[in-house]
Amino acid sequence: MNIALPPMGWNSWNTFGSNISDSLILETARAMKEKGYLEKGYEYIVIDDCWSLRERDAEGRLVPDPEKFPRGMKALADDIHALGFKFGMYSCAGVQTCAGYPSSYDHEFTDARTFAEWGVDYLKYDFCNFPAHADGKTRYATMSMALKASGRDILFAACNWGTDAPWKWMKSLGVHMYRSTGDIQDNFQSFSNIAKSQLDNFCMSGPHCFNDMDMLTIGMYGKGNVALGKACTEAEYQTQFGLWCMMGAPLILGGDIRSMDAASERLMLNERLLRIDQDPECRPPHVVYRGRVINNEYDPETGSWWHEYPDCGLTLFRHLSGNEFAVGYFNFAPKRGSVPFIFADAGLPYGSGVGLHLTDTITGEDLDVHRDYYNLDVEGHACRILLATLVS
């Protein structure tokens, strides 16, 4: 199966958890098509946990819950395919799923054949309730082989939460994308910690096997199944999407597309940002700055004009195809501060005689040609993502 670019789509878990149904999945797919998500590349519609009955049937096969999915999965998959999408489902490497439903341990080949018969194109494979004596790598290898023996091309989205450094071995097992962290929550601290934890690991992500930092929470605003802690702001959602795109991660949406706010939709459909994430060369970002952020605004509580936030500034530089580049400035501090970019750190010293023509990806603003450095004041918890071309 040729998965040349980071997969894109939508998953039910972040917003809906166990509250899923045939009608919800179809409504979401129709909304995604009508609003242009499919056209932009969001092609997978994925049902997460809680879709089955609590027991297998007499033949040992998984059974869709008839109250949630009265037509069965094959009919739903056919409707999803008719809309132009691909259909995804969920199982787990353990004996039960994370929500306690029957799972695929020792049922790998039966379940893979079942998924193939239903028309499944994508399998999210979790890691809950895994036997203590068993070997996780072997069981992911087993499901990989089961999917290949099923007679259908099925994207294998392994989800072992970063256990045993999966970036070192998942590709060798035939996996197409792998979760590298614990579950995301809809708050700034959660997604920023996830992204920062993977900065050194994206060098092992690329065509056919991508580092997956979990489903996005953009547009949830504190509503839904993973709405824990202080809800994100619009600027924080821009930072989340900017990090995922700069790092070349899969873009699996998790909000309610049917009622998504306009700002979130503009962000998730932004062609410049999507072009960065989906660049055909799939190169990882280069960390050109990671250090302090200085805020020089007067703080009446401390009487100070100067405050330092250690390790809160991050500048990423990414080589794209066609001699284009992306630059991401991220401020993880709670207040505005300067985030630097010295061109020499990206291999472009002043003596080269070459500058960068910069364009803002969010506003489309032409920022002119610059040489030597281009530092930006960035609001707290916010980012700026620029596209760059070389100018002699």
Ligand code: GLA
Second form
Amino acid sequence: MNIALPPMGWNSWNTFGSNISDSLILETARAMKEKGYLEKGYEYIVIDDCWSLRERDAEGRLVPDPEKFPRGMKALADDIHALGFKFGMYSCAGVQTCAGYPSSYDHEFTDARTFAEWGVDYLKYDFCNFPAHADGKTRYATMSMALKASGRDILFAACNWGTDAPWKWMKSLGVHMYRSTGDIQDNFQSFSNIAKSQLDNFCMSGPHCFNDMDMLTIGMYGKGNVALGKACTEAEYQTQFGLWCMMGAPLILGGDIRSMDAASERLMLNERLLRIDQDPECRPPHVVYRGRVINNEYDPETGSWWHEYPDCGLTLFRHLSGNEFAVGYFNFAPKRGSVPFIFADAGLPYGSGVGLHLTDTITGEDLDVHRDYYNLDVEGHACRILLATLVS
Ligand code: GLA
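Starting from the form predicted on its own above, please write out the structure of the form predicted together with ligand GLA.
Below is the whole assembly, all chains and molecules, this chain first.
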């Protein structure tokens, strides 16, 4: 399998949890096609945990829950394929899935064959209920070989939540993407911490094996299965998508596509941002600023014009193909503040005479040519993502 770019698709878990069915999955696939997601590259439709019965059949095979999936998985997979998508499913390296359903420990080859028979193209492979004496790396290696022996090309999406620094070894096991962190929750703190925790690891993410920062929560607005804490704002969702695209992470959507609000839909279908995420060179970003953000608005409660937020500013610079670049300004502080971008930090010193022609990815605004530096005032919890070309 040649997985050359960060995989894109949709997964049932974030919004629906155990509340999944044949009709939900098909309705989602149809909505993704009608609303243009498939055309933009979101090609995998993935069913997460809770799809099976609690027991295997007499031959030791996993059985789809007939109440949720009355036609079985093959018929559903055929319909998903007929719409032009690829079909994803879920199992786990332990003895039970995280929600307590049978999983693939010591059943790897049987289950991989079953998935292949059903027409599965993508397997998310979790890490709950894993025997203490067993070795995680060996079991991910086993499922990788079982998938290869199944006779079907199946993308292997390992999900061990960052245990034992998977960025150092998953690629060597034939894995195509690996979850590098614990579960995302639909709040600003959760996804910000996930992205910050992976900034140093993206040099090990690239063609054939991508660092997966978890499914997105854009458009969920505090509803669904991973709602916890304060619901996100539109600006916060832009920050989520901006981080994933600037880092070149897989884009597996988690909201309810059927009833998505217009702003979230525009964001997830934004061609400039998708072009950054899917850039063929798959280079990680380079951190050109990480430090404080200062807010200079008068606060009558403290009587102060000076509010310092340590480690809340982040500027990422990314080399794209064709001598193009992307610049991401992130303000993790709750208040507006200036986030710097000094071109010398990206390799364009003062006096080089070379400037950057900048375009805003979200508004499409032409920001003109700048030299030496271009600092931006960014609202609290918001971001600005720019595309850049060199101008001599
Ligand atoms: C784990 C995974 C989640 C999801 C659930 C399902 O927590 O990390 O992404 O698959 O299990 O139970």
